[in-house]
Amino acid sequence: MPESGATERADRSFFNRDPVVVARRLLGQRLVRRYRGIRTSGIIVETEAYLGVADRAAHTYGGRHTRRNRSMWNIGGHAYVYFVYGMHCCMNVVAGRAEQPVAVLLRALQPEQRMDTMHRRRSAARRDVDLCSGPGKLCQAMAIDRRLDGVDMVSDNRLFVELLRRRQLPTRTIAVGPRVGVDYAGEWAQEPLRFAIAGNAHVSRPRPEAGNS
């Protein structure tokens, strides 16, 4: 579990790394959203890395540069928020250097602050574990939408990461598996680029297996 006491905000150097490193280091950190005077937060418990131009599952595969994915081409630390299936938003944290372009999808949070507000935003969620156990649920509960696409999470007070840990979680506590919903990506769909805190009830299903780190 996260180390207590520290609330240092993640700076550029935290994000300006390989996306796999960022995906692992984000586990156990706190995502914060401030909206209409209300601060909601949750502990990041599940992530997926997307490796850019070579990755068939990435929106920037083959060097694709569109209005939709332009935030992925930013320097690490920006938010990339996109609309999917005509229903919900998904949030990524851009990693690496500008023009790289790689990112980490936030798949699940363990709700922490103002769960009453999250339940109002997600009236279909009957239990706390259902609030943020998936990328679309997470965005709805945290009031994250396309208006936050391109936000610099290093300097913007609407959306940012607080560091509860100085170091990555121990490898033995991280479950690893293939990414979800990217079957179109061929062999890239089976790459072990999904990471989760092993045994955490808030991780989305199907849960990656512990011991595959």
The other form holds:
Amino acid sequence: MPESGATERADRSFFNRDPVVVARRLLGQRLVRRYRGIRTSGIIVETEAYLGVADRAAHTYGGRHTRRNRSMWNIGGHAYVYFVYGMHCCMNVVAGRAEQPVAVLLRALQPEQRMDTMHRRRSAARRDVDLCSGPGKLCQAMAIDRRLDGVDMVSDNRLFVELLRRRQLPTRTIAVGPRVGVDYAGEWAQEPLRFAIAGNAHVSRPRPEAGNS
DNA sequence: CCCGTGATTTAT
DNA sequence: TAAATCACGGGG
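I would like to compare: after the form predicted on its own, may I see the structure of the form predicted together with the DNA?
Then the entire complex follows, led off by the chain already shown.
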């Protein structure tokens, strides 16, 4: 593998904190997926925070505890993968402390390793920037589906995060905006809970504006 | 802009 | 049991 081996894997303490902090700190880190002997990876360039019981846009709004959102009630570091619109999967990383059903949706990656495999899995993608520029796209490119719902990313070898930087990116390089596709959530739809690396070509549309803290 | 697509949720 | 919903993506 072309890895240096010195890369540090995100541990429990990385995830056991405020979801907004996790969402910002995930930017610039690496998501790794191992499947059938192939290691695909990408740099996380776009995230959204979901704040749990009080957040009308969250699947756990109002304390809902259903079969689908079961893993969102798990402790930080677990994956929450769900199926939506009859054909797509979306992947979240559970954050917060125990019994806080909060999570971070991974919305886009800058593909890094095995882009050939990603193109094979996503024939509709004509260009590299179409591979992982959306929550459903990245799941398809990385072979992430409901079989990975509930896995512990701190200990599982199939899906995990590698830390490429110890610090969060400089605040001015993080673009902030309202979350995508949650118009049903009333005032919560306007909250600035979407984060992206400013100027990165792999961020999904519409792009949040840079310059917001 | 519209529409597929089907599991999940929510209303009867 | 039935109806509505949906943290999306692709094509026109």
